[in-house]
Amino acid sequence: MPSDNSVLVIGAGIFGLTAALELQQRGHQVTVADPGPIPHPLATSNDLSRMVRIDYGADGLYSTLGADAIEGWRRWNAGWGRDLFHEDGMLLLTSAPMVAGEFEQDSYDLLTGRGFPLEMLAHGDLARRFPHWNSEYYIDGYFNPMAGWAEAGEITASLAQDAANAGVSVVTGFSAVRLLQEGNRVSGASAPDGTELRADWVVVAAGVWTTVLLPELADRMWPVGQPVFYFKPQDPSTYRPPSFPPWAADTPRSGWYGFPANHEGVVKMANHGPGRRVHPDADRVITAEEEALCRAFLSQSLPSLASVPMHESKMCLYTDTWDGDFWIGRDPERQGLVVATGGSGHAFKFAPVLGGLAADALEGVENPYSQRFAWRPLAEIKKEDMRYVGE
């Protein structure tokens, strides 16, 4: 494929910006268009933090991709001259003994089998090393030092600047509502006021708004709301590593995970559960029931936070695919169209390698992930086959 194709990327979130950067570096002429500002206040990529981990149960493909991504995070930190990825490790806790066939034990077995230095928690370790946790309730687990968290909003803003510096044309104030098509080839997009942007290739990386442009995918991906909570304890220093690293507590069963206090003293936690399907433009507010479940979890698990007033809360929208895998591939029926979306609540951690996957899809380059993330038909999937993939 010639390297001087013009490419229009729709959406300046983590999928769109990384694709734009990679394609520009490969010699394409790239424009990325977004309603703006970047990061967009309603975009999934915009928040205080995102988890970065390689723990994926027995799923070796995502674990490998995660390890490659962490190397990329380290390179990005060096290039930016500041640490926007914090390699503070991750604590995975269980209230029952870890057993084979479940997420935590399978993660531990796969990763230690590959030589990663995970630290199984012995009796007394939780109370000694991580004293905020209820060590009578959580009786098993491990700590993975090769993990951490990323400053999502700051990183998105930095990538937008990197893209502009690399020669990408970053267009804000453009809300794509329709794809342009000439014969069997997608050739651009138009905005509500009739403004058009045209290119040889179009990459739709519009997150929860993807099905606005591609309604035919609405049976295979959809917006799902998940609750996020923020607290500001009086002494945030005790909620920072090493005694309070990023964590997941019975997460495949309870859905709860969270982060240490950031530089502003804000402790974030969230739930990755079934969620609720919503319109992409829905109000981003949580329900009283969701807050009550959060308080109940804190009372049982992190009692020191249970009575801290809520600093903020919101509903975060995932673009869930039917099988939980990303959607990074060419349209098999129309020329000139690539879709890069379907984060399903776990894409941001892979940011340093996402752009390469999207660029490979556009250029027709096969990689170990091409088939897994390709454009695919809806198929039956059993609930017990779903992986825990939350941030």
Ligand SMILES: Cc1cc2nc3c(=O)[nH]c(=O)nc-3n(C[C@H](O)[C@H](O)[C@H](O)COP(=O)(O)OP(=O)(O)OC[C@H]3O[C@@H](n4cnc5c(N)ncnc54)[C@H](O)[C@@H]3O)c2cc1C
Second form
Amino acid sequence: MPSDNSVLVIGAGIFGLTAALELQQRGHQVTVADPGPIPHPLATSNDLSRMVRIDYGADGLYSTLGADAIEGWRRWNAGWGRDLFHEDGMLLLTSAPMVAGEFEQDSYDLLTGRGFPLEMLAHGDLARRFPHWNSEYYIDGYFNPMAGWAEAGEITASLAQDAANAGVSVVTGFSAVRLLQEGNRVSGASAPDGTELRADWVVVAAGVWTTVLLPELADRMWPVGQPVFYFKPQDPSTYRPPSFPPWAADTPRSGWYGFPANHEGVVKMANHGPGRRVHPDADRVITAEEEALCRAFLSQSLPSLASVPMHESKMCLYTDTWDGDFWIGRDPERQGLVVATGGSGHAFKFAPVLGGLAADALEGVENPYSQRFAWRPLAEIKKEDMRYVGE
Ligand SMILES: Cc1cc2nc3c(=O)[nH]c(=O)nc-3n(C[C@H](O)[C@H](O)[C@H](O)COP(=O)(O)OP(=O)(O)OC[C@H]3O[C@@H](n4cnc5c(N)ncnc54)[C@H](O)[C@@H]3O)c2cc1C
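What would the structure be for the form predicted in complex with this ligand, rather than the form predicted alone?
Next comes the full complex, this chain leading.
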């Protein structure tokens, strides 16, 4: 395929911006369009923090992709001249002994087998090294130094700037309502006022709004609301690494994970669970029950935070695919259309490598991930076969 196609990317979240940047660097003429501002206030890529980890249970594919992404984060930090990715490590705790077949032990085994220097917690380590945690309740776990968190909203803004600097035309004030088609070829998109943006290729990267433009995908991906909580303790310094790194506490079973205090002293935590299926434009508020569950978790696990007043809370939307895998592929039926979305609550960490996957899909280049993330038919999946992938 010629490497000088015009490409319209719809959506300037992490999928769209990384695709735009990579495609422009590969020689295409790229426009990325979003209602704006970037980051869009309702975009999933717009938050204080996102977890970056390579711990993916026995799933070696995501783990490999994660390790490549961490190399990329280090390069991006160097390029930005400031650290928007904080390599603070990650603490994974369990309230029962870790066992093979469960997320934590499988992650530990896979990663140590690949030579990563994980630190298994010995008796007394939790109380000594990470004193905010209830060390009577959490009896097992490990610390992975190759992990951390990313300042998601800041990074999204920086990537928009990087894209513009690389020659991408970054258009705000454009909300696509319809894809344009000539014969069997998608050729652009139009906005409510009739404005049209035309291109040889269209990449739809509209996050939870993807199925508004492509309703035929609504049986394979959908928006799911998950609660997020923010606290501002009086002395945030004790909620920073090394004694308070990013954490996951019984997460595949409890859903809870969180982050150290950021530069404004805000400590964030969230729950990765079944969530609530919602409309992308639904009110982003949490329920009293979700807040009560958060308080109960804190009382049991992080007692020093249990009585700290809530600074803020919100519902954040995943674009969940039915199988938890990303959706980065060409439409097998129409020409000129790629979809890059389906983050399923865990895509941000891969930002430095996502653009390459989308660009490969557009150029028809096979990579080790193409098949897993391809445009695929809905298939039967047994509950016991579902992997834990979240956050
Ligand atoms: C609570 C929560 C916690 C998470 N935690 C983690 C984590 O710890 N680690 C991790 O790796 N991932 C995490 N994720 C997942 C990660 O944040 C997402 O997978 C990723 O940000 C999704 O990016 P996106 O580009 O698909 O969507 P978005 O960021 O939502 O971007 C979509 C863009 O499309 C634009 N758009 C929409 N409709 C149109 C249209 N019609 N025309 C033009 N533009 C349009 C929007 O304005 C928006 O800017 C989390 C997600 C949530 C909700």
